[in-house]
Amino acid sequence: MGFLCNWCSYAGADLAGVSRIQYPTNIRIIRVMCSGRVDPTFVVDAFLHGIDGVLVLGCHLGDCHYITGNYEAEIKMSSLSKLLNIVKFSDRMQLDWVSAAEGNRFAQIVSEFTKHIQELGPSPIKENKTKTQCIDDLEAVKSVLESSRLRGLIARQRDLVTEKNVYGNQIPAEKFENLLNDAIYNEFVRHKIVIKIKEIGKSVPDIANEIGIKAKEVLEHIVVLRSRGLVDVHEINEEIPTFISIRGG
């Protein structure tokens, strides 16, 4: 699947067509007004529906019809890539730039990306052995992307690292990157926990075993989730509490 901006990359695709430049025909194009309009959840939805790979193409940096739309796209897709990397899907998404005059470049990007996806093989969500796990992972990624916490952090990234705050301080890009990485990982684990206990109450050791992290870490996340009103104690068996989602994530 390809998300193409109206002003440049879609025009580049159109030029490739009228110029009869050959490229793989298995790409399905969705035209958007700007690459900055592509919400990261669109990409995750595509993967949840079995799409093998997703291209997001916009104007070259500095040439956006809406001035900063492609810069916003770059920031959003970078954060999405970090999340997809956790669930082993980052290699199936690519952000790139194509101008209205670059029909050849459009064909080349589509051809190379198609070859790359063919080498990776079909989406693991199509395999019976991995389908449930993939769906849980991608649903957790989508929940993180829909949360106001991460969206707010991503939306303010450019301002926070390029401008001073009201106290006259400016966050170094490297420090912000570390903060963002920690937020992405922690939010993913928390939403994964919510999904795992959405229907059945489970103990901390059971949750830790299913997710593959330490029980101490699970307990710390449970405390945060309870403070947000997303998780509560389900029951206590032989002094061991089980927890369950109370808002469905």
The other form holds:
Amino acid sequence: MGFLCNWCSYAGADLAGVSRIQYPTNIRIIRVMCSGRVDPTFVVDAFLHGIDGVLVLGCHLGDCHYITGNYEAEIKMSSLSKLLNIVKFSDRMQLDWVSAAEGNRFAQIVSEFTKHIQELGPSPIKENKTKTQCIDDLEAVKSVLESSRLRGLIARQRDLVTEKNVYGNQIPAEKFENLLNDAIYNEFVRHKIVIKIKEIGKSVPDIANEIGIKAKEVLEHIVVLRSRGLVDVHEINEEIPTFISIRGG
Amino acid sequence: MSSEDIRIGVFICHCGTNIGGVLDVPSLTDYARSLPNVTYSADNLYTCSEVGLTEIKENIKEHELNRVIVASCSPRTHEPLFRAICQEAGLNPYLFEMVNIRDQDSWVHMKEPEKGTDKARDLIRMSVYKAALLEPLERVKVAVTHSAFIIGGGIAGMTAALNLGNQGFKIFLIEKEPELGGLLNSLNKVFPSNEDASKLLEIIDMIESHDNIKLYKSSVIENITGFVGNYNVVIKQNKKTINIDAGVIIVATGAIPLSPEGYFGYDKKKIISQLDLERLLKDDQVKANNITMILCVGCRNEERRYCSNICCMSAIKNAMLLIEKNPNTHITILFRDIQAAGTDYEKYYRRAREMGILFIKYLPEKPPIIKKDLVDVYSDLLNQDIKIPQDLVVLSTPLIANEDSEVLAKMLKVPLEENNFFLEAHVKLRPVDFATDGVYVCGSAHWPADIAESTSQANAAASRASIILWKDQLEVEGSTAEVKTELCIGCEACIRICPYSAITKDEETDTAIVNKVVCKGCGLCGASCPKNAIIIHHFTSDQIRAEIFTYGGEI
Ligand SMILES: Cc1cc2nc3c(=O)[nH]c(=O)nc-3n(C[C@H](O)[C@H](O)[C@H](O)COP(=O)(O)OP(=O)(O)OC[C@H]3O[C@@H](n4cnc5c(N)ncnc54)[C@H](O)[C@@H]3O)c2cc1C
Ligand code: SF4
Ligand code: SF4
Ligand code: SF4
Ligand code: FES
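I've shown you the form predicted on its own. Could you give me the structure of the form predicted in complex with the partner chain?
Let us now look at the entire complex, which starts with that chain.
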């Protein structure tokens, strides 16, 4: 599946047609006005619906019809890619640039990406063995991307690193990067916990086991989640508390 | 979505054999009919022909269609036409969707008709599901100020000003220098007619005495706000601040010749630039018998990849003028490629060769070396080094973008290309427009242009601008963003992200509001809002998700 901006990449795809350049039939294109319109959750939704690979194509940097749209796309997709990396989906997504004059380049990107995805094989979400795990993972990624916490951070990234804040100091790009990486990872684990204990209450060691991280880490996240009102104590079994997600929290 | 009955009509085009020759159009038509909410489907030989269009209109009426889908070529070329047809048939033009099964299907999968047909089936299904969620949208109307603001008083800006001024519109022409004329002030005679540049500058008198043209010389732009039909510009002239209202803006800021400082030992005396030569010729001050000109100095290299378009012709012109003045002058032009396209320019170039001007091609990796009284150059053609006597070397440098073009582009909210020249909306279809409505570009501001090109672009920009200026009211695009106030937390993320400053804060409610006239519907704000409080009409999250889900299906 490909998300193409109207002005450059979609035009490039049209030009490939006008020039009769042949490429694999696998791609289905969704037209958006700008690559910056692509909400990262769209990409996750595509994976959740069994799509094997997603291309997001925009104008070359600096050439966006809406001036800064593709810079925004780059920022969004880089955070998305970090999250997808945790759940091993990141090499099924690619952001690239195609100008209206690059019919050839468009066809080449599609051909190479199709080949790449064919090498990876069908999405693990379509295999019984890995299905539930994938759904849980991707749902967690999606809910992180929907959370106002991360969206807010991403939305202000360009501002925070390029412009001085009210105190007159600028956040160095590197520092922001670290901050964002931590936030992305922590939020992912937290959302995953919430999903794991959606239906049944589970104890800290059990959760730690299922997710594959240290119990201490789980506990720290549970504390945060409780303070956000997302998780509460379910019951206490032989002095070991189990926790459960609060609906609508 | 209201509970009204959704009745979709799908029209599938053969485009002669362009589509029908590859894809199985009749089966696609049957398939479309089997999809939910599809009331009617048909195939047409040429949907965009009179017959095809009439058929759409008749079927909208007959089958009470309230959504129309055409599966054919590209929405980039044909959507406006089909939308207009829907409107004629009484259907809101935003209840129309297009599926690209030609440019992005039949033309690129010519050898795989079956798989191509499968792809078309998916694309049509996706579109049907999206169409069910389409909403009618209104185009907002705004009043138009019947005046133009023109930036730059070179030949391009003046030509545009005269054109619009003569049509009766009020013109505000701003020039940062104390005098009008731009680069032409420094030129001697101009190709291909070889008339005096000063002759062309007689237009200055017409501008200065024109009733409709208000001139601001030695002035700078401080700020630009507003939108098509209603721009407001603040300029400063001698510490005086002036406010100007204009319906359109034309950018004619030209370009500046690169100074050859640092190239080939440029010293302004024995090694000069082509611009220096123009001035010397004007004052009849050239005293040299063996002149070597080097072209493409500082361009078509890693730093500046482009060809500056005007330098070959300028060098040829000056070489001829020098020989006309003193037939004993020996002139050698060291070039990489000669750009002299078109009948006039090719004729001009031939004449130069006939006059005995020597043209030698040099390779960028073996540039000429200037020594005292000599130029050493390797000729690829002869495969040997040549020594040319010289007592004057003239360097042709490219025109480069103005230093302040970035500032100006930001104020106008228009893009620049990689060399900082202004970037048009579409290189072929809208060469003097910007994507931002009501802003136009002409002359060397857009790309190094000669005078003939600059004046034709100026007249083109003026006529594009007049389309707006002649109107009393404008309709602007209906697919814009809208903030759901009840969800907005006033975080201002969207305000900072919007490239057009279309969003402001309603101080009373502490929520964001979109100015529909300014918004371009790019969707950046919607994809960023932490609270998902922004709807991007016509590309709503629900509509895009419908396409994703329809294709992906359940797993
Ligand atoms: C050496 C040389 C020889 C040439 N010979 C020929 C020839 O023989 N024949 C030919 O056809 N062409 C020739 N040209 C090309 C010719 O000069 C250009 O085609 C022409 O100048 C383009 O006109 P313009 O109005 O676009 O730009 P310009 O002439 O550059 O005018 C732009 C004007 O805008 C003003 N301006 C810029 N920024 C601002 C701002 N922010 N606010 C207010 N005002 C601003 C500038 O001060 C200037 O007055 C030659 C060029 C060179 C360098
Ligand atoms: S509508 Fe498009 S595809 Fe159909 S005939 Fe016209 S150009 Fe061809
Ligand atoms: S980004 Fe969303 S929540 Fe923030 S001000 Fe804009 S509309 Fe409101
Ligand atoms: S859609 Fe684009 S132009 Fe419109 S308000 Fe949002 S960011 Fe601004
Ligand atoms: S319009 Fe192509 S990336 Fe913005």
